[in-house]
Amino acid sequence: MAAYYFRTFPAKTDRMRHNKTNFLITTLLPLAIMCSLFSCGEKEEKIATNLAAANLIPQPVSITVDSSAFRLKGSAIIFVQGESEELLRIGQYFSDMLKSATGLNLPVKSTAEVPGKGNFYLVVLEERNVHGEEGYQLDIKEDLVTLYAGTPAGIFRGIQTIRQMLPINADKTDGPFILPTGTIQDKPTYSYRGAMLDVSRHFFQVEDIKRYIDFLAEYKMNAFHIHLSDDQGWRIEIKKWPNLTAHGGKTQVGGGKGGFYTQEQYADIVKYAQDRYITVVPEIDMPGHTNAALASYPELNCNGKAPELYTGTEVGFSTLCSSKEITYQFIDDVITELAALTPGPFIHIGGDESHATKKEDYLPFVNRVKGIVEKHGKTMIGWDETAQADLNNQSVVQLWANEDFAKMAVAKGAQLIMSPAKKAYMDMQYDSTTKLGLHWAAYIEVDSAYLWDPATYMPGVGKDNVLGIEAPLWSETVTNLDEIEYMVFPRLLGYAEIGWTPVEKRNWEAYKVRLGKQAGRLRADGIDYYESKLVPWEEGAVKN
């Protein structure tokens, strides 16, 4: 600094460069040392003490600001409350996540008291409960952070909250590793936040799965709808059926080789999932999209012969034949060994754009499928045309095209799933240049998919009506996982705020700018996310 200075004043007297540079040396060196040390810090730490200015998504329910800094030290412990196991275990994943932000390599231990200065503290406590199931109170000061809630899902949530306060990158920084001091309240607004992804089209192996989970996961979603069945393919092995999985699960759209996963493979999906407190939902497309069946068993079609394999994109050609006895034991079968994979609560069954099914066999189909998932523990989840069938106040049924088909669910006394195509369809193109995607329901750019409320979507369906939101990916286009994330991203991050933001704290203008500081921590993440012009992404990290 002091080179510059020197540069700065040329002497014109051997006096003046003797008086400049006793100037320099007794007076602007200190001020600059100090500003770097001080004043500069002080700008730095103005930024890193303010717990509101974190740019998290979602946003939360309540912060207070502290004005302080917690420091992260290598001398750091990850304590949880008492010996459980599953504490434990998310413990771990707590320190695995520090290690990749930071390169501090915290050890986990249990405790039965408030450990000391300068570690972290996860907490399960009853009373705790006043935030849900899923809430939690992010305490940070400067001597100790405390994670509480009242369910270790809720310590999960919460720790996605401190991961977005981290480095984006361990290889590019040495620190120092500062958490703003101050107090979260969080909780969600809707008990389901999900997002489905269509492995019939097009096959993804379980390791894109986990990734597209891992997605979810870190911005607070709960649910991962799984599409295992279409007229393109059969996904998951069914043990009584082994033709489904060696026949029709052989190809895709386009004509490539397909794919499926075995029981194993898909309990592999479903405990990584449950690791991560994100309920999988398995869907079995019926009586329509069901080509890959017919296929494999032709005994399941009205004429007693079997399809060619079908690898286009139209829908709607496809029946299960609703009359013959020997459909429902199939169907009965199907759902035994995938309910006995699943320990969440909801069976998918489709029924939608069944135009080959008439309507006098469509709803008698519905209403036995119904009871077939109920007698084996199971909700059932439809999407909207099932809602002309007999249901109650336990059936869900999933919005996408038909707000009439919503308002007659809402009537019989069930919850919706808000996934409006024109809103929520993660497939649709994000606008006239996007190469990928198709648009028949609408182009849907970054504020579009932000600026909904579930909540008063259409006339006549209010909150309690409705259970979630969740944003469904179909893969007609999307071949592999780079193409996976551009869809993707950053529309996810919109679906995850609308599920779990009160609507009085959700802002486009404020929002856009707290998504666009997200841009570096998508890069540094690998992700191929869409560069929306409509985001004033982070200086430095938008790609090329």
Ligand code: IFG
Contents of the next structure:
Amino acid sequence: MAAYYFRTFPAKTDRMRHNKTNFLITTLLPLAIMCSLFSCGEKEEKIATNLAAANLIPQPVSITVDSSAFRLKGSAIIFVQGESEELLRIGQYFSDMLKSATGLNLPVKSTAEVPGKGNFYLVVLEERNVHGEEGYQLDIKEDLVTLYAGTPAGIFRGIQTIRQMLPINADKTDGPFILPTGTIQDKPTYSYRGAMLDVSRHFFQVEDIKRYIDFLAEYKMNAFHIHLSDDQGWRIEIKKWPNLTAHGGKTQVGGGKGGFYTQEQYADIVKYAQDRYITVVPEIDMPGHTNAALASYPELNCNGKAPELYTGTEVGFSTLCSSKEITYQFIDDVITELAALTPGPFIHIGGDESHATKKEDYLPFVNRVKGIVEKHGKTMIGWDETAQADLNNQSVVQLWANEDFAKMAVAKGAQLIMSPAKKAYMDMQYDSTTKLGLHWAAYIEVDSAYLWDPATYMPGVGKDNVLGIEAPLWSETVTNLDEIEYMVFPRLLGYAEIGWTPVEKRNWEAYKVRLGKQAGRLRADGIDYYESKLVPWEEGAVKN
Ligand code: IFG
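Starting from the form predicted on its own shown above, please give the structure in the form predicted together with the named molecule.
Whole complex next, starting from this chain.
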């Protein structure tokens, strides 16, 4: 109260100035001293005024601290500049997020001029280059929070920063909610920052996929790679080849009921991701990892016989018949329907572990499939074995195991997505006691997942050769959302920071403190995370 009174006390004339000084010394000063010692009616607020201590992940590029506070109250309005439907939709997303975080129900309105006090203001600037495709500037003042960006995607990324300064599911009576004042200037280091989910070894329902996409959105990732087919299951409806799902989608690792996405469900997943400025990258793995397709159509097999459905976890035993023309008709039909469902630029064709494909057949096969993908206006991504094919500077190769192939890709002008299994595979056990996961590549503790840099990870590959980073989660041993959360959290936060934050601003000692302070959020969000002993988990947040 005292502070408020000081701020609005107008001094106009000498007489008034004299009276003012008198009043200050005889009345306000003693009151201010008393109030600073005891609560003055208003609830004692431990006001967080240090924006640099907001424990944000990914760490922003730059933070300027202003050491005061914006108080978010129920009377606040989310104003968007102009009439853009897209910006109003993002405003509504923000309002929905604030509702679940604070219990406050803030209206969204468009405005032509700067709003009044106590509000949010979302502004997409004309010039996009200032912040790039996904960058933003967040100005938090005592009486107005303004989020600028060159694109709606940048606004969406900046909203995630605001989210992390608020509780997860407080009640409006816990307000007012404090945002420390200052300015954040931010933008990503890499343009491709993603995670993969293998829905073939074990199938996951649409709502689990949407939750996975929410995880990526919260940490500013922008690519969701979905591994739709493998030996154990074909998971996407292809209307011209209905048996792929009718038969090939029947089961999964361990022999349980499998499942698949209808094209309508898949389109729903794509829209959910798009609304969060996340590109879906669908993968149809070939010519290896194709037992589910081969079991569904005898004609796809060189010997004309369909194998049994497979529910084990071996790899490298299956191959499409690269010498049969029907194989390429099949692939063209699949990619035609998949491309029509994929607004993003990429189709991933796998190409890994094709041990049953003759070497002399593999390269012509990949080259021909690359032509089919490009015929449909998409860019091919392949696991690192595809670096042996005829690539160009439009091609993208995903490093997972073979650094020689990565170098080969770079030599052909292709870009790399860095997913080294011994650093980025989230199906790797944390250590030998982890009940889930594998360890053929490495045990990957939380520090190891963080302590690497895509631009210097291997000789011959520099920052310019790297499109970005992706953390795959293979599901041989992962069967439900809780198990996904256990393998993904907390390592996902580190991958998100590696993809976003400049490497010179990253160090494990500082990161682990910020990570530890995220524990409360993770628990409040019901996330079943791995409680690494290497992280100083926030008091009270430690799971019992
Ligand atoms: N390698 C296989 C995956 C999966 C994985 C499990 C790739 C590209 C081992 N291929 O990783 O299908 O089985 O960690």
